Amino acid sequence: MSLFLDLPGLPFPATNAGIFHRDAPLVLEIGFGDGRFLEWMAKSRPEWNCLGADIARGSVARAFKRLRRAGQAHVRLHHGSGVFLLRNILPDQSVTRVYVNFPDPWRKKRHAENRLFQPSFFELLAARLTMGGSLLFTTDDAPYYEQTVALALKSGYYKVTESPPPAAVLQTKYASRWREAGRNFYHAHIQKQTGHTPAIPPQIQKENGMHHALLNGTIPEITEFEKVIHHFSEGHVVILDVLQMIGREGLVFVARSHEPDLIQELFIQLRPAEKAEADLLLSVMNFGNPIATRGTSEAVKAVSRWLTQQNLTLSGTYY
């Protein structure tokens, strides 16, 4: 059983049983760091389905090693945004608890939009929490704590109880470091208290089949490449580089698609078409488990347009 969330194999949104292959209370940790708290939660509460999200590649690698050694089958990891999971993967009233331990407060005013806790977050959270479900928030930053509590209360969906943080939270990597430095800690239990919440549908639609294109002509010889930026209504795509395949005919384009709370690293291959009625096939490679979304569609479109500028002609598009 893989520890990683199988986003390509899941519908948007997905059921709790579809993710974990069992029905149990679903608990999400946003920003799990090295996975210590997530491991503690999985071991101490085996009756929970534990889901963790973190945007840092190094944190995901460390947490994966830790949880693999622990052998916990009811844990799933996501390398990416927790807000993406709440918005697109987890259905209404499906989440029992959300833990956020020591999020980046983004103290500078010009960076405030990067903070996790925004009015929109508390609306989304209210839609996804079960009745009586809770956000458990711990920080060492007093202004950010006060701002977060104020935002939760202003939304009208929650009641807030302040208390010392759970002991397990203070054993995490950053808490241990800051406890030794003599910092104060602040903890809030933010509990949903209303059944009247907004309807918030998924923002990203998963599409059927991976996008590709057929072209006629010969594979161009590439001696230089300048990155391509392609904008669309919900985001943008950057074609970063193109690589020559060694030992066989073909090119691989290195791309990154940016959609709301979802960044995908993509490899798009141009190679001879073996069965199609065209000379060449342009397709997204399976490496990295890409999800078929508007972003992958636009990435293939951007590469297709670049190739037509290299004297290739489009024979068919599937994006």
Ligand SMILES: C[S@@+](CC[C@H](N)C(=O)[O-])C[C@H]1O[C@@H](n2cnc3c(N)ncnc32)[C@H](O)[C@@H]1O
Second form
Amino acid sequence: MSLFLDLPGLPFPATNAGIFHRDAPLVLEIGFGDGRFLEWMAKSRPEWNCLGADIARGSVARAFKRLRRAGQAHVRLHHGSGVFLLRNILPDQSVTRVYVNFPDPWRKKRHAENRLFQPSFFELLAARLTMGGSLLFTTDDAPYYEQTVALALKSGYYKVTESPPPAAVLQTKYASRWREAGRNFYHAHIQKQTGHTPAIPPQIQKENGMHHALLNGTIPEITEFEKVIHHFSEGHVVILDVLQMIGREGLVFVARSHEPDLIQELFIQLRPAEKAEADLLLSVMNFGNPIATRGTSEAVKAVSRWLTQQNLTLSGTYY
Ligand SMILES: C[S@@+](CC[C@H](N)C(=O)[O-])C[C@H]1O[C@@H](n2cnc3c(N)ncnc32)[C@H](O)[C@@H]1O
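One more: the block was the form predicted on its own; return the form predicted in complex with the named molecule.
Below, the chain from earlier opens the complete complex, with every other chain and molecule after it.
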């Protein structure tokens, strides 16, 4: 069984039992860093379904090694934003607890939009938490702490209890770092206490089948390539580079699609079409487990357009 959340194989939204193959309280850690706290949860709370998200590739690699060694069946990792999981994957009133330990405070005013805790976060959380479910938040940053508690209370969905952080939270990498630096810690138990929950639909729809296009003509010789940026209503795609296949006829376009809280790195290949009634097939490679979304569709569209400027003609599109 994979330790990673199988997003290409899951419906959006998924069910807790669909992800973990059992019904159990669902607990999400956002920003697991090196995975120490997630490992503690998986080992000491075997009765929970533990899901972790982190946007940093290095964190995901470290946590993966740690959790693979731990060998627990009821833990899943996601390389990406926890907000994406809350918004698009986890159903309403399905999450029992969310842990956030030492989130980046983004202290400068001009970086405030990068902070995890925004008014919209508390609305979304209220929709996805079970009744009585909680966010457990720990930080060393007093202003961020106060601001977060104020945002939670202002939303009207929560009651807040302040206390020293739980012992396991004090074992994380950042807890150790800030303890050595002599910083104070602040911890809030932010508990949903209202039956009224906002309706917040998923923002990203998964589409059926991966996007592709058929083209006629010959594979162009590439002597130079300039980055292409393609905008669409909910995001944009960047085609970063194009590579020549070695020992095979074909090109691979390296692209990145940006949608709300979802960035996908994509490899889009142009190869002779073996079965289709056209010369060439442009398709998204499975490498990196891409999810078929508007972003992949727009990426294939952007590459197709670029190819038509190289004297290829489109003969069929699925995007
Ligand atoms: C300061 S570190 C704390 C790591 C860990 N919790 C600890 O206590 O050692 C913050 C972590 O949050 C991750 N992060 C930031 N924004 C995120 C988001 N929206 N979703 C998931 N992870 C996020 C960062 O990549 C980083 O690993």
